Structures are given as C-alpha cells and as structure tokens.
Amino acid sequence: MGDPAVQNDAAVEAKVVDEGIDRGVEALTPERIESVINQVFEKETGARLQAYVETCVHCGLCSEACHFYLSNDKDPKFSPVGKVKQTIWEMVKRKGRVDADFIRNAVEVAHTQCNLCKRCAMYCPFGIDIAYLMLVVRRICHKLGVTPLYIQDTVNSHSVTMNQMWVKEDEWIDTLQWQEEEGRDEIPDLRIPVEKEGADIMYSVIAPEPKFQAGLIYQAAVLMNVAGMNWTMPATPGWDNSDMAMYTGDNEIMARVKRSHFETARRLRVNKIVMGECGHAFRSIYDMGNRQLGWKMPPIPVQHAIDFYDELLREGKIRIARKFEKSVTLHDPCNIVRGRGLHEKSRSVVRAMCDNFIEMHPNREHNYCCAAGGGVINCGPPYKQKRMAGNRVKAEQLAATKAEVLIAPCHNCHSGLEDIIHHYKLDMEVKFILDILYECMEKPE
C-alpha cells in the first residue's frame, strides 16, 4: 500500500470555479444579506442556536475530532470551532451585517469543509452540535441563492422527479423488470413484485442504484426471494429514499421528498419500509425530514439494511454457505452508527460472513468520517482535490489495517472511500455488505 502521509499533493488550495456560488454571490446586496440572516435567526431558530453560540468558549477541544483539521496539518481554520468562528459566530456577532465575500467563504466552509458527521460533538465538553450550526449556515446560504452548483442540480432533480438522478418513471420500471429477468437466470421463480398492496415490506433504494448500480437491486431481490419475504417495490415516484435537499438547507424540498416516500408506503399499505445501504437517506427519515413534517419519528416503521440483514441471519431465514476468504475491515458510516447505533449489528453480520475481520482504529462511533457524506461529495468535481486532502487521516487509518477489502455499508461512504483509495494508491477494494452476503449465502440449486 502507498504511504498517505507523503502522497497528499492536494493540500495546496486553489480557487474553485463554481457557478452556483459565483453567480449567487454576484446577486447579493448588503441589505439582502442582513435581512435573510436575521430572518433565519428570528423565525427559524431559537433557544438551541442561542445556547450553542453563547455556550461555546472556543476551547478547541473539538479540533482533534475533525478529519479536516487532522488531515490539513492541524490548521486551526479547519477545526470545528474555527469553522464556527468563520461563519455563524460572526453572523450573530455582527447581527447579519456581513458582505458578499464573507458569504462566499461561509458557503465553502459549510458545504465543503464539514461533513456534518457529528464526531466533534462527542468531544465537546458541552455537547455542542456543530453539525447543526453548519446546517443553519447552509440554510442561510440557500435562502440567499448561494449553493454549490452540483448539489443544487441534485436538489432540482428531487424537486422535479422525486429522485436525485432524473430517473424517469418508465426507466425505473424497466430497470426493475430487467433485474427480475436477470434474476430468473439464477432462480427461475424469482420475482420483483411491483405495486403489491398489503405486502409486509416496501423495499426502497437511492436513485444511484437504478442509474449506476442496478446489480444491487438484483442482489436484494435474490435475498428477499431466498428469505421468503412478502415484499414489494413501488412503480411511482416515492421509491427513492435519498434526500440531498436535507444538505443544502432547502427544507421545503426535503419535506416534499420525504412526504412522497412515506405516502407511497401508506398507499401500498405495507407494514414497514426496508431501505438499502445508505446513511444520509436513513438520517433523513429519523432526524430531519420527519421533523420538518412535524413527526418525531417516521409515520411508518423504517428498518435499515444492516438491521434487516442481522435479523434474517439471527432468525435463520438466510444461511451462510461459505465464508468470504479475503481479509476485510469495516467502515462505520456516521449516520448509521453515530446517528442510530448500528455498529454492533454491522459487526455481527460481517463476522457471520467473514473469517478474517480486521478492526480499523478508532472504530464504531469514534471512527473517522469518509469525507464524502453530508453532501460534500455531491458538491462535485470542483472540490474533489480538497476532499482528498481533507481525509488523509482516513487513508492512513485504512492503510494500517492491511485489509484486502473495505466494507462500506453506505453509498456516499462507498464512493468517497473509493476516491481515497485511488488517490492514495491503497491496495484495497470496496464492497457493500450485500455484495458479500449475496456471494456467501445459501441459494437454491
């Protein structure tokens, strides 16, 4: 494996051309900036923001928790408290009287130098949620019309199609039928039931699966068939469980997307939603989208894939035919582990499949973020080199395991860690849990 410590040639900052930010900043006036900031502070926040801002003593104890800070040679501006001081703290202090250049810097800090991973909150002596503060900054920037172009395009897709990849309704159905036909070559009676009312499970995925990774739908169909599940997938918009609007501060679109998802499950009268291996989509149903709609928790039970796999294995509905031979290590996605505590269940599944499991350190809720989540990877190619520089510490963590396979049970983590592995020349491949489970499980002959 390569040595990440000497390969980080992306650390030199370069001016990024981003039309979403450049054109938005050009349209700003001091009056509009002040008005929007104060409107968000007065109408959309409250005691939580006030408590955080007034409690933070800028002690810097959060710094060592941040992969951006550690990977950028402990430059104070990349520390969580440094990001707060560059953005929302100044907005509060100046009562919204900041200029367009300030907003330009604030949007880049909040969108491309913070993954909202909440690791820093674990090390703050007061438990201040800096991810929340950065989301308020993103909300302000959204209302000012200043958002990175690539992620804004994704939100536009959500708004029009209710999925993040502009997958048309007929393309979605064609993909399901195509994967069903592929599956019949292996299991002749395999079906992907579409629009089956009253099923126990509605299986939902994120849009990159039908767009780029349709094989994951195939694998899930085999899993459901072998386990004897009573399941279905919807044919209408509402099948995509992702929600990038959650990360741009567009709370209105976020709520529309989540309402569509929940209402689709209600229309099909299913007992629960089982979602594929995605972290941010899971966060959108237990922490943000549901709350924007006024629900403390989702109006219908939602089960993450990790919990579902663990349940199938424990109940004997899926059996392991042979163990995975290569050495593996496991990444802990922030929104699944720090957010919902599925770290032990993921290890239970991995140990059931793999004989040679190597823990990376730190692990579980202390694991480093992938540097792709929180919408950062969705800001697109202009920020890729900054993203690579921002997670040298993760590359070093991966290299130390000397594992052949990295298991990343989250789409953004999967993509971001693949980038890190290629950039730092690490000799590893990245897999989802389902990739290995499909390969190792018993199937009908």
Partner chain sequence: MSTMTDWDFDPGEKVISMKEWKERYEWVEDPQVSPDGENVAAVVNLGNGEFTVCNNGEAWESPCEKIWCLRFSPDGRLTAIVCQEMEWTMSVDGTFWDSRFDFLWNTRFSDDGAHIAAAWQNDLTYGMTLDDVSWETGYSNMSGMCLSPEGGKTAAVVQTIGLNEGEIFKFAEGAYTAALNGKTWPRNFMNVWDIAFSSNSEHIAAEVRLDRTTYTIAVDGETWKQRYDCVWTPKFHPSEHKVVAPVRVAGAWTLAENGVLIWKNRYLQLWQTLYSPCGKHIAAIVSPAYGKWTMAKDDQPWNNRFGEMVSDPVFSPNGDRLAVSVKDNGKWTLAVNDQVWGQWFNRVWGPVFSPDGRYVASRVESDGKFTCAVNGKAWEKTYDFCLDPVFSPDGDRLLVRAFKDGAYYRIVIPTTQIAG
Second form
Amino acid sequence: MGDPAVQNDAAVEAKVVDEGIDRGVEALTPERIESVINQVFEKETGARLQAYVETCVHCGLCSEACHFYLSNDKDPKFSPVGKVKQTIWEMVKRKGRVDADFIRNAVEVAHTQCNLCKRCAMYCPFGIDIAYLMLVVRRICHKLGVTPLYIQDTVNSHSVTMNQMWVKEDEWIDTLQWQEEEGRDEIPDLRIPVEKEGADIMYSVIAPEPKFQAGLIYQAAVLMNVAGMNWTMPATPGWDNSDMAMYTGDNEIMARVKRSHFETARRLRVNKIVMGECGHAFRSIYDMGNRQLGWKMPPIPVQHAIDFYDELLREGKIRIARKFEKSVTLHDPCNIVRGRGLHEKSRSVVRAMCDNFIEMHPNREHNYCCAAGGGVINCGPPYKQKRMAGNRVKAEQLAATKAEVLIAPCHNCHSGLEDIIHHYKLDMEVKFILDILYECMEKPE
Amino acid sequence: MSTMTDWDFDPGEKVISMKEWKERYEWVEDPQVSPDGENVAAVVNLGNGEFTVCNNGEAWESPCEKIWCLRFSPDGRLTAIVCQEMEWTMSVDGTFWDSRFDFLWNTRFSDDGAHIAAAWQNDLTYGMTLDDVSWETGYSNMSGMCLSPEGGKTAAVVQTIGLNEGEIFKFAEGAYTAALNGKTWPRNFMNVWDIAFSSNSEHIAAEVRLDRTTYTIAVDGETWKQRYDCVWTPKFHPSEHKVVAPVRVAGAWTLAENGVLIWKNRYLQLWQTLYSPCGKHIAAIVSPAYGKWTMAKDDQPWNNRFGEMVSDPVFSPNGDRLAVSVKDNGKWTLAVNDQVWGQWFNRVWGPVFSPDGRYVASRVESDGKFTCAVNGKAWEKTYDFCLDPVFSPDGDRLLVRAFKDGAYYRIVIPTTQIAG
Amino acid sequence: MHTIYQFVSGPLAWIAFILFAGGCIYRVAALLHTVYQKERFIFSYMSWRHSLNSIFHWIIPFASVNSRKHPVMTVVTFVFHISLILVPIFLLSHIVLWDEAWNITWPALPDGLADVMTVLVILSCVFFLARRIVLPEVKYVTSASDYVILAIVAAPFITGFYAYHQWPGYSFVMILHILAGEIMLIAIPFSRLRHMLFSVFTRAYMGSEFGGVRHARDW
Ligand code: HEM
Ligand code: SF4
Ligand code: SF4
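What I would like now is the form predicted in complex with the partner chain, since the data block earlier showed the form predicted alone; can you produce it?
Every component of the complex follows; first up is the chain already shown.
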C-alpha cells in the first residue's frame, strides 16, 4: 500500500472512480446517446452553438486563457478549444453517433476540467463562449443520466429542500435563532428579523453557511445591525441562493430553485436582495436562473456583498475603527468580476480596511479562476488531485505576492484556494472580506 | 370569535401608543396587527433571556425562553411559537397546546381561522399537527406543508425511504411522496412539490418528477397519463373534480386540465393559475415574450406587458374583474382587467377587492412612506408602515392599519375619501 | 487555352460572384433567422455601444490583452488580413477588368506595394502553416480541412504572384489564378472562412453580454 503523498499522477488518474458516471455510462445505449444529443442540438440550442462551431478557426489563441492548460504543462487537451474538440465538435460531426466511452470522457472534460469561468471568451478573437459549450455538454450528460455523483447529490438536495446541503426547514430557523442569541453576547439588542414583510433588504446566503459556517451569518447580522439596515431573512425555503443545478445542466431544477428564491423575496416585498460573498450564486440569480425563468434581469434587484459593503462604507454607515495589519492580496472571483465588474469596488473596500494591499497578477477581469468554480469542487474528492494539478498557476500567482492573507470574497473560491494553499504548502490564510470588515469596523461599546 | 360584520367600521381613528412598551421592555420586536385592526401585538424582551407577548399593552402571563412566528389568525386569535425549557409548543392567546416538540414552525390557519396547524420535528422525525393533534407517523424529512382551506386536513411532502449522502441511484428510484393527514400515497416519486387541496378538502394534487427529465401531475397518488418537460402547481376547480396545471411541452408552457392541453397559446412562462370564484374563468401569469410579463385570462393575454414582474393575481368576488400587482422599470402599480393604474409606486402589495368588486385597493410605498391606494388614487396621508387595507362588507368604508412614530393607528374612512 | 480562359473569366466568374454574394447573404440571414427562431432572448441583450466597443478593441492591433501576448501572431494576422482584402480589390489589373466589363474604376494600389503585400499574404500562410505543425495547442485542434482552407487562401496569391511576374507558363497559371480566386470566393460563405461574416456577430454578442450585463471588459 503506497503512501498517497508519493503516488504519481498517473496512479491518481487511474483511480478516479465516480459511481455517478460509471453506473450512468453502463446504462447508455447508442440509440439513447444519439437521440439525446440530437434532441439537445435541435431543440435546445441554436445560432450560438452553430456560430461558435462554424466560426472557430482552430487557431488555439484561447489556450493561454485557461489555468488548466497553463498548469498542466500546456497539454493541449486542457486548452479551451481542446475541450471543445473532445466534446462538441465530435458530437456535431458524428451527428450524435458517439459511444459510451466518448460520453465518459466528455462528462469528465466538461464537468471537471472546465470551471465555466469565461476567461477564454476574453481571449478568443471571436468571443467564442466555450463555457457555454461546456454547459451544453453537461446538459446532454444530465439528460443521459451521467453526472458526477457528488454534484448530482447536491442537485438532489436542491430539488428536495430548495437548498444545497439538505438543510432541513427547522435546522435553518434554529440556526438563525442560535446566531441571534450568540450575537447578543456582543451586541445586546442584536436582531436577526425573520419573515419581516416589507423590509428593505432580504439577506440571502448559501446553504454551507448554516451548515458549517454559521459565524458568517452572525457577522452579517452584526453588520446589518450596526449599519442600521431594515432587513430580514426568510423562515421558508427560498432563503438559499446557491445553485448546482445550473452547473449540471438541470435547467428545470435550476428554474425551480431560483423561482423559490425570487418568490420568497417577492412575498416579503423587499426592495432588494443582498447576498453574501458567493460568486456562483450571484451568477445564478443575476444571470442564468432568472433567464431560464424568462426574466431578462432579476425581477427584484440583487446586490452582491461587495457592492453592499462598498455602499455602506461610502455612505458612512459602517466606519473602520482600526486598519487590518497583515499584508493582504485579493482574489477576483470570476462570477462577480467577469460576471459583474465588481473588481474596483472590492478594491475600494479592501483599501478601506487594509493598509498593506498587494495586487496579484494578472488581476481584475483577467484573473485566474480558483479552479473550484463552475461546480468543479462540487464534483468531490475523486477529482481533487486533478483540481490541484490543474491550478498550479494560481499557486504561483499567490506565492509571488508574499501576502500573509488572501481575501477571497466567494465561497467556492474560498474553499478552492484553501485547498490550493494547502496542497502547494503556501503560508497564507484565506479570509472573506466580511471576516476582516467585522474585525475592523466600529461597533457600539 | 369575531366575524367581519361585527367589526367597527365607523369612520374614525384609534391610536395605540407603543412608546410606553419600549420603556417597559428591553426591546419590542416587529408588531403584528389583528385582521380587524383592534389589536396590535409584539414579542417583547423582559430581560434575563425571557420573552413574552404584549397584546394591546397586556403581556401574556408565562414568559418563555424564545418566542417567534407571532401571527393573528383570521378569526383574531393571537398565536406564537414558544419555547420553554428547550421544548417548543404553540401558544394561542397565551394558552399553550398540550403537546411539546423539539421544534415547531410554519403556522397555518384555515380560511376562517378556526383551525391552526404547524409543522414539527421530534427526535429528528417530522410531521404536522392540527389543533394540537399530531400525525401518528413521523417522517425523516418533510416539506411543502399545507392545511386544507376549511381546515380539516393537513398535507405535506414526506420522505419515506432513508437516503445516505451520495445515494443518487436510490434517490432516483423515489424516496418521496405526499402524505394526507400523515398517510402517504401508495407510491413514491423522485420529487413531489406544491400540494394543492380540492375545495372540499377530499383530494390533493401535486407536481411529481418521475425521473431526471420527466414531470407530471399526480392526483391522490395517481399520475396523469401524460408526461411533460416540467410542470408547476396544480389547481382544483372550485366545484368540479378536475385539476389544471401549467405544463411545459416542447420547450413552451401551456395549460393542461386532467392531462389534456386546454390552452392553444404557448408561452415562455406560465404559472400561478387561478380559477374565478365561480369556476368559469381561468387566469394565469404568463410571459408571452422574453422578459415580458402579463396576465392571461382564458388563454387571452392582456395587451399590457410588464418588464419585471406580475404578482398576486386575484379575481373580484363575482369573477368579472381580475387584478394584479405589476412591476416595470423598478416601479410597481396595479393593473385591473388590463387597465394599468396611472400612478406608479416604489412598492405595491397584492390587490384587495371590495366585496362588491367596485373598488380595488392596495398598500403602497413611495420614498419609504406607506399608505393605501384605491382605484388608482393614493391617500395623501402617509405612514411609516402599513398593512393591507380591508373593506367593510358593503365596500363603502376602508380600514387602514398603520404605524407612525412608534404608535399604531386604526383608521376607518369612507372609501370615497381616497377613491374620490 | 483561350476558350478555357474565356470560360473561367466569364461564366465561372459570374457563378463565383453569385455564389459568394448569395452565399454570404444566405449565411447571415440564416444565422439571424435561427436566433429569431430559437434564441430570441439574445436580441434583448444586444447593445450598439458595447458591440462596437468590443469590435473596435479586437480590430485594432494590440488593443486586446491577448493580442499583446502574441505580438508576432498579431502583426502577421493583421498584415495578412489587410493585404488579403486590399490586394484583390485594389490591384490595378483587377480594376482594369472591372473597367472593361462595367466601365467602373477606383484608385489602385501601386503595383510594387501590391506585389509586396502579396508576398506578405503568402508568407503569412506559411507562418500559419508552421504554427499548425509546430505549436502543440494548434496542432491538436487542426484537421485536414484547416490545411485545405490555408491552401485555398494561399493559392490565388501564389498563382497571382507567378502570373504577374510572367514567369514561364504564366498564361496557364493565369487560368489557375482565376480559378483559385473563384474557389476562395465561393469558400468564404461555405467553409470556416465564413468567420469573415460571423465574427462581427459573435464579437458583438459577447461585447454586449460583457458590457451591458456583466459590466466587464472582454478584451
Ligand atoms: C473581414 C473580416 C475578417 C476578420 C475579422 C477575420 C478575423 C480572423 C481572426 C480573428 C482569425 C483568427 C486567427 C488570427 O488572428 O489569425 C482569422 C484567421 C484566419 N482568417 Fe480571417 N478574418 C476576416 C476575413 C478573412 C477572409 C476574407 C479570409 C480569406 C478568405 C480569411 C482567412 C483567414 C485564415 C485562413 C485564417 C486562419 C489562420 C490560421 O490558419 O491560423 N479571413 N481571421
Ligand atoms: S476553465 Fe475557464 S478558461 Fe478554461 S476552458 Fe473553462 S471557461 Fe475557458
Ligand atoms: S481562440 Fe477562438 S477561434 Fe481560436 S481556437 Fe480558440 S475558440 Fe477557436
């Protein structure tokens, strides 16, 4: 029995066992594959897929956009267009007549070797959206019943509970009450107003917060109380803004989960939804989930935490009592930077809190993804080694800053970067903006 | 128990100051108002980790460790979910139910308020209780709790087969079903959502998912023969035994009745179907084009389109008029029978018809100031907060329940004072 | 020989131009029609400002980050595309043909410059070919059709260069040149060369999504 630390990559690769894929692939028949692929191509896609396939001049210029490619010693299989070649091109060329082994590879490529980070869309001279193409592959695999097990389990949780982590209804409410009680030790009249109809803000979080990181709800409650916000949190399903169905191509469940979120905000008649530091959830409520339901833009405005903190600081509702001392660097999460252009706001918040801020390079829209996003980390342990190998460039980028603290204002990034820091033995602590803001802000005596 | 005819609809104003409560207690939580507007109540903090409920200035006797979900029932009783010695129960006007639970939530009232139901958790099993009588069986999970309109029956989606983390294939075989009064349907599904009761409470229908991509409607456990890409909440006809539901066919939404497509138009979205009270008309919120929302009545979409949202559709009692709140360009207003009110507000709540259908009123907010509006005209008096207006049975008077400067106001005015 | 010349420069040229023009119109119309049929939502996100902003950043050399990362490729591709489009249109001997046939003229490029540009196109094609063979990430996604397309593009320039310099057998090569030009024209709407038509749309769409919804740059 070998010590895992000395296993070589090939051994790791050979060991990837994913029951979700293996059992799914066993049940495939050539007819089923063909009919599903063609159904998706004919009924669910259109000009975009066609234009992207026909316009691509096979120039390879998108390659260097992708951290998987850069980190895997420029192995062309990991280049954005290389992933399209292994999936969509063949499906189109063979009119869906591909075999089960092909699907097995396709699902792995689309689900675990692409973070849907859209960096490559900024590098392709034609703006070909390879993340979209990978989502089409995932949609096909979803319909074929071939989806990595861990993320499928998460989607199942969404479908049953409307949250990502099988958090039961009572557990959610209990967590809010518990955090409110905890908070009163610090601020005696602290409230987490649940179900306050007509409040200004509905604060929404992702399910890992009540499940593992309830302290974040506590910190947010302190922030809301100190800033004097008229806010509420729902006591019903719909409180969770996360969405893994978006990443498995289960658009129906995505729509259902997002509907429940927006309907909850509508029922409470809030002016806006403010959400915690999460990127994919922002993408889901700002970009993809609303569209699936027919809303061009979110029917109730959604504000990401960064934007909200920036507003509070600018309006003087929150003041910094003392600056954070350690040196910090800042990660730009794809979904709120390439997805919403919040990079300058996050910098203004970080500068307000920290004196010693070191940029990593490249940054802003050109930042490297954390390799956890796009549902990749949610595919679970079987793919962790590959995920680590697939983001060496991030580790190098982080190491070069020599900062003591890495600010990652997104849950996925946060976990993914923690993995990377651990794997590459970097000496860095990962924090949310709120961790530091909570520490540094003025609080009532 | 009060019925609406006993309510005080004489024009005038009653004020209950809550300032003094704030002095008496550590803090006063968000106040609740009774349907007739005569009572205002709030959870209050007595200090030392003790809470009680203050109703019109009078506190409930026994203090509790925790109190939440303070709600007036439609018949005016005041309920709250309370915790004493780590055990939860329901308090109705300060009197506790006999049963104790590890957790209690989701208070539901029958239409007349006579019955009260809630969801409970005991030793990590889940069930419902109706007027302090609990389901015999508990389930490992439960969601979508509901109470029948007249209050005799409870239903919920329950999990009958245990699932460990990652058991996606067992999940696919079906671990969920619906339970009526705690008794499950004979078969399981991959998912069950959004239970609807028939108006006589005899039947329930729900959305079900058969496999990853196949959806349909099940009525009393029997699925429709037809299969769809997706479905939304079913609705029973008010008097006949038939069910309608929005269904998605070939990528577009339409309406099906007992499995048969009854609307010809196809929409990008279609949900929240509602029957007129007599059952003659069916309406639904629809999206006829991407990013455009409106109402469709009997498959006829309105001409007005709204960019952001259409919400809370309601028929007038005689079924002739259909009102809905709408949102466009960040502003809300009401639309009645395809006529949009002239004035737009920062927020507008769901429409309220007078019993004779002459008037439509709503609670509105602009610049943080709340008031009520009737037939498109907002009252010039504004408040810090207000609740949905209530019409007198003849529709001539309007009850406004509002808060201002730490006091609660119960105001009755002639409806014409706003409507002109 | 003469009749072949007559044929390729007469009816065949007509056919080529008609297929080119008709094909281009058809392709663009079909694309927009498919959007209308299947992804109508796209129209609601299109914005002139953001479309043009994105297009400009990608047709100006070194205005995008990626073009700065590949300076040689950027120079080659701009020289290639500019020459490729200008030479056939502004070559004196081509304008003479238009004048003879339709009595229309426009200013011509100096012959010497056109000659240099022709060489640049040919060298660019050699460069592209080398990339395809040498660079692993390009090689991996290269199929036979990519070589054929390169050949189709290079052929009119190689033959044109040969004929212009009147090297032995140039009258035969002239026929080849005309044929090659016609093949290239026809290939534009019917091969991956249709990126000439689609690139504006893909760019504009990505520019609109990034600029209008995502509030981020896409260059
Ligand atoms: C006028 C609009 C056009 C635009 C915006 C355009 C743009 C591009 C771009 C962005 C590339 C990607 C690779 C690179 O940068 O070299 C490319 C490649 C290419 N273009 Fe164009 N193009 C246009 C017209 C044409 C035409 C009319 C032809 C020939 C008939 C052509 C032939 C080619 C060829 C052969 C390549 C491939 C180079 C390789 O093999 O790597 N292009 N074009
Ligand atoms: S991970 Fe990002 S850069 Fe790489 S292919 Fe996917 S979307 Fe493109
Ligand atoms: S950069 Fe664009 S055109 Fe070139 S290979 Fe990548 S996707 Fe294709």
